[in-house]
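Have a look below at one chain only, the form predicted alone, in structure tokens format.
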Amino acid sequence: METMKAVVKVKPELGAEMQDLPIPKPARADWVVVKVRATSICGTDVHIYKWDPWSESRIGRKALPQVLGHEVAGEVVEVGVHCTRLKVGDYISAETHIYDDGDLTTMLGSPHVGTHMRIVGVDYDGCFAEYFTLPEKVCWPNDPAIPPEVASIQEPLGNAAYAVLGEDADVAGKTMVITGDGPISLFAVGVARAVGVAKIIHFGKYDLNMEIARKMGCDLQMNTNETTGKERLEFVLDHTGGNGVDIALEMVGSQNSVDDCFAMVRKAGRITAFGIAAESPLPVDYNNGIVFKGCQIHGINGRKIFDTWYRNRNLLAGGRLDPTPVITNVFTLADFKAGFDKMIERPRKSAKVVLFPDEKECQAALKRLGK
């Protein structure tokens, strides 16, 4: 039997072992096998790693031992009986929201947020691997002009992307807020100028993450650290005219960070709502901050499955949008170790982390970043 390298979670504690495990094999006929290229890693992955009160009650112990990882480039290698799309060769990344063509929310096109939906790495064996097996359904062509490391953050840079764009796509010419330094919003700042935001305002609070912010085309900034709400919600106020900026993203999910944007967003404005709060339910200024504003906001529970994808992958090809900035670290999978204590060190001296089963690719994706 072929055996396959793989970071597995077996214990429910920190950390996670490099084990070999037989190579998949589809496990239904509408599946496909991808040989992984490069996969990074994710917020998620971190809370599985540390194996937090989330993963206990999300995941369980039970389901363990289990293959950590969702964020991926790859190779089809195999394809089931029944998958119609997909060939042998094709370079997919994966949209990792596997949605149920039952779900009401799928037949009426939310199928990213349906009832039944399950997640790679979460409810399967995910992408820290080798290999990995996955239904054809929601593998999606990379255009070859985008490098392995590029691709395999696509599925956050999705979550950016519908973040910014909400469900119109109505931003050019608009003035944003984006709360956060972590990958997601640093994200959301490229893409914000890529798809012409006219003003951008970050807020953050780690020099590194908001340097990043700086590369990736804030216009404003300030560090939450040194200021205060009264003063933040000043700064935006002189910057709008008085008016408050037309979108607020709220990326972080701290009662501050909910209370700017609230406060922020112009009357018939949009906020929406990304960051994930330590506690729930968080207390909202319900009269003030939606009522009387006449405030729309616009939840975000993984990707706008395909159009975010679609966008992206023409802003990637077409070099409008370079979110190599984020990329601050490439460790090969074998040193995975090294790439979760960069994601967990505080203060932030990461972002984005991308891990490469194959040396050669790994080294290869660090002559093209320049580190």
Contents of the next structure:
Number of protein chains: 4
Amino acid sequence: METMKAVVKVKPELGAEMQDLPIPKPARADWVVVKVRATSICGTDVHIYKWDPWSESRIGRKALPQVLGHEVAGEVVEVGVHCTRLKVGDYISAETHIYDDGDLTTMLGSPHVGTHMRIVGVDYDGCFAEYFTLPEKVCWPNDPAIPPEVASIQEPLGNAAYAVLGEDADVAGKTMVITGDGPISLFAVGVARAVGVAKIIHFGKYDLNMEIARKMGCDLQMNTNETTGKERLEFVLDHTGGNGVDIALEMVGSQNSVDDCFAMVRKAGRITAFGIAAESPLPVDYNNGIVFKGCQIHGINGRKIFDTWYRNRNLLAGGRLDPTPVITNVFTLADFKAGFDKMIERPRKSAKVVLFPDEKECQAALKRLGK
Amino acid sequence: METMKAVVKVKPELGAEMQDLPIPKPARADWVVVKVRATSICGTDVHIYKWDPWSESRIGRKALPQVLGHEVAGEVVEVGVHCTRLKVGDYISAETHIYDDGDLTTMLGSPHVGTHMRIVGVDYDGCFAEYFTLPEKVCWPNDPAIPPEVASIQEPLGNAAYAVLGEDADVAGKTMVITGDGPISLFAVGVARAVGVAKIIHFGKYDLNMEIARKMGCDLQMNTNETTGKERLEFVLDHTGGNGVDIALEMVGSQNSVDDCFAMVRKAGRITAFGIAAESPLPVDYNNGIVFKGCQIHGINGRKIFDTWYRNRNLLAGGRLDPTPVITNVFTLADFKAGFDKMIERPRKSAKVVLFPDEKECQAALKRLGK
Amino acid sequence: METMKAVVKVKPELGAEMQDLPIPKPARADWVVVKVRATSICGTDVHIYKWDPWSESRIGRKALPQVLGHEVAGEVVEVGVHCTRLKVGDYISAETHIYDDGDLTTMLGSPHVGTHMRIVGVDYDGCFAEYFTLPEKVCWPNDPAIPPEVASIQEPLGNAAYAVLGEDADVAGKTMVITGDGPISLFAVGVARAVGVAKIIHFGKYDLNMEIARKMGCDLQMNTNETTGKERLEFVLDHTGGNGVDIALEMVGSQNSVDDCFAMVRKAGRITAFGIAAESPLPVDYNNGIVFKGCQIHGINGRKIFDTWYRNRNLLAGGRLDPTPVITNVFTLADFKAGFDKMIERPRKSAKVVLFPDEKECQAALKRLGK
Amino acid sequence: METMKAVVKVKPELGAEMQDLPIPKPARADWVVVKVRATSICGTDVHIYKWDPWSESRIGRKALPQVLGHEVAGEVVEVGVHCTRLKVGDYISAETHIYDDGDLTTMLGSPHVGTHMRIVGVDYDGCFAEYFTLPEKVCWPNDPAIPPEVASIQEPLGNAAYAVLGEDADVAGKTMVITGDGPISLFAVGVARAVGVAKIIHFGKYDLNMEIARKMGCDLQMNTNETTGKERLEFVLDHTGGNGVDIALEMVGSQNSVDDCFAMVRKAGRITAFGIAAESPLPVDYNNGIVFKGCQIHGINGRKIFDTWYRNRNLLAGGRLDPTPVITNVFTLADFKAGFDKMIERPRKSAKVVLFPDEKECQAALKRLGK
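Based on the form predicted alone presented above, generate the structure block for the form predicted together with another copy of the chain.
Now the complete complex, all chains and molecules, led by this one.
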């Protein structure tokens, strides 16, 4: 039996181990096996790596051992007998929300929030490995010209695109606040720039990440550690003719950030609720922020399958969007602990971390990224 | 100088007085004067009548004396020299949100939430009088076949239509929770029924109002005084295949009602935030109710000018919608105190109260309403 | 080997034959076998029955023999090993557009118009039989309370709903012209009525069908055989304040009907292009009908999967919509020739014809329909 | 009485004359007088200059003499007594569609296509003059940083934005064909690029204009004089994975161009019908282009008031969009005949021509434009 290297969560405590595991077969007849070329670390992986209360309740120790990871680019090496679209050799990335065909939301066009939806690397073994298996239906065929480190980060880039575009994609020529230092906030700045948001105001607090936001195309910036909510509100009003922004992207989940967004959005504007609140219920200015303003709030979770994938592929292929400034670190998969250390470090000194099972792919990526 | 009867808020305390005032002239060259045929009492009028803290801060005692009232049907008796659309004899109702043409929201199609918007009966003398003056631009030409008591309540009926339809009007064949006993909740039940909402679940607590909701067409009902939130949630899940409703209309503003709506809406569903929270900030289940569900919240305030007026006129003219069960009481304007007493009485024994300056109009209405 | 009765197109000429065929097995591992309870005749079946030029080019004589039929209600009697949602005993109807998961349109939410889409009864053996096989993914679970003759006609009812609602479903309180005598036009009248279209103007030419349109809820009607286009235009303008209708449903495909719809729709209105033109290219008043008016045209083909199914199930279950007046004739499957004769007869003396493999089901339906 | 220079259409034949006319006063109490800083020549002006059959029927010789022109940037020098938003000194451009407040379309949010809409320079004296008068309500306040030659061309730039965005503005990351050599086609290329259309395929036939399209940001191009429709279709399919483009902008009005767009749009895609057909009715591939594909066609006429103005102002102010490559020629107003000669010349050697009443403004513009 052939084996592979895989990063396995073994015990319900901080950390993970590199193990030799059997190369998987398709889990079902309509699943495929993918050879991983690049895989990137998501905040969810960090939660599991740390084994915080969310991991304990969402995954549970009975599920262990389990392979981590869900952001990926790779090559199909085996297809189940019932697969219809993919063939060996296809270069794919993964929509990690394995939607259930029987969910009402799936049937009505929102598969990404279904009741029975499962997640790669959370409900199944993930892709921090040389090989992994997943359903054909969540594989997205990549443009071969897209390098693996970029193909891998399309999953969070899709979150960013969905957050920016909201449910109606009506953002052209509008003004926008984007909050947060995380990779998805930074990607959102880039997407917003690419799709014609005309004034992008970024709120962050870490130097490196704020610098990346500038590279990604924000027009104005404030450091939330150095300003009060009142100052930020006045700043936004000053730069929007006193109206507030058309659209506010809440991507932090803190009380301050939610308060900022509810205060800064203009009447009849839109708030994207993307950040997960540290505590929920959370007090919000229900009257002034929603009712009296006549605002819309769009709760955004995951990606529109496959709408955001299609748009992002086109934006990448057309050279409209370069997400690589957000990729701050690349390592071999063998060095996964270095990657997690980077992700966990505070104050933040990183944004997106990509891992390569193959040393040569890693070197090639370093070269492409100019690092 | 000719005079008229008018219900005037004189002092910053409970009550109002009938006074003789001069019949107004058009306040500006593009305003008209209207002879009132029917006028109805809104919750806002009750706030002012009671002179609660909202009235003190929103209107202020310096504005007194001021004529109350803003829901109306009447006949144009004088047009300012700069009016272009209306002529003497036209039968109109009033959009009471006097939008400002220079507000960004007005320029972008949402005049009803503009920064400089003023309100009839709040920022100016209102229509609880034999005559009043208002801008031509907020006059809506009525179908002559609509009786004045119905024409008058088109303003809150428009709130109801906007709340039901939300910003995208996509409700046909969907399921909906509607909360509250007030006239706008009851109108919303009727509008929802008329526009093809396929399952309407009403939550109320007063017998009379719940009976009216049934007459207006709800399919299922729960009394919030006799049930827990958990029971209501289970009831809704039972009647929606376990999914929750497509759309939840929050029209009460209480913590319980907001909690109900956030819990009962299905994934990728829509919440209408119409009710004004008794206290704001208000804790909401931000994560489970918005983010993870991928819901939309539409803050609804006022009416879409004149989209909801157009739809409602058509629904009324086509016999699709009969709002008269909500009109529980009619009085002459001289009896305005009886009307306010009805509105203030708790437990509620009324829904909508209509006042007629003319005794004969009042008698005719009583006859039409079968009272 | 067990056999069944099936209506088979044998030769490329008028007609079809009842034959004994083996009861099918699931065609693939994710297909099911359904025992047919009711099946209804579509215009497409009539084309194939007649073997007109469309049939010759679309199906081709090489495909023969082939079982006809695609509108159906039945019971699942066998599920392929790879099915996930359905089980034996489930009561289903069929979305007959077997979409391809790899089509871009499928991936972007419009599976019903994909390049590789196949159709039951056109590209495969159909359901004019005691049993047939189809993919699990196009099965729609019916409400058990819906009788089979109604469940069967949900497929064309879905066309009607999609035509009425268009791509944005914004029809509440609007005015609409609906053209044509066919079942889908008549269903459209019923759907329009159910979803709050406030003034429905129907154009037909056959007495029986126009009578059914009135039963389904149209407000006004004109006979296109007895009126000129100019008269119809004036009639529509007279009943819409001179503006024209908000929405015009072209469901005939004739030059006159297309001209009517382009002329009658108001500025900034919407035309549904549903009828297939007898000849295409077809001259249209491009400037006055589209450009200068700023209209939208929505080409409608099939059903929104499964959006229209969901809405219609709710409308039927909630008693908002009764499509049975459109069912003019029921026969046993053995009498299929009588059914086709009814469909072919001109002047039209029928609308929808339903066939039942089982004599008792047929009798029960006759009783329910009061025939 | 003070006089001014104005370009006047005097006789119903080719040409126009510079005349001395009285400086106008506000035509009504809610109109203003504007001192023209820059004005640009539209195709409509050329029609009137040539006095073609459209001019004869639309304007009529009884209206002569009349001042030409409607694209403009200028300074308010007098406000009618009933104006509310503007003051002397404001720097404005003109929405030239003077909508009627009583039109149903105005009341429902589409004022630009109202029945009683009038047009500056067509129904009234225009702006090819040192001063002109227009309603305050169609004045758009410019950002002072926008130079007058750019502020003037915002009107056709708004057409372009509306054509690109359509009614739903959902274009981010999509593919688009844009047809035509005229200024609005070229502006559309620039807008499409600015708002994130990911692949822009331009069809033109004049070298200079095709070069400008490349400067404005198209990705691919074909010369319609040198290719067949079949070749263009194959080219588009080759560059869109065989699907066709998401959106096709028909901006020419020729049979070939309309045929191209109907053929090239993908299933469930969108066609913008902007070009006015040389002859209407026009044959279109109704079945394959609309019905079977399930496409939408958006007839686009004018600008969304003031939605497109707002977006464009933001795009210009944010440096997202530089329309100046389309401005090929600038002249003083005194040289208006040179401007019209440029516009009429075929093969085309120009795109947008801007005229300046003031010689110094003209020189400054030349310098800014690097000409």
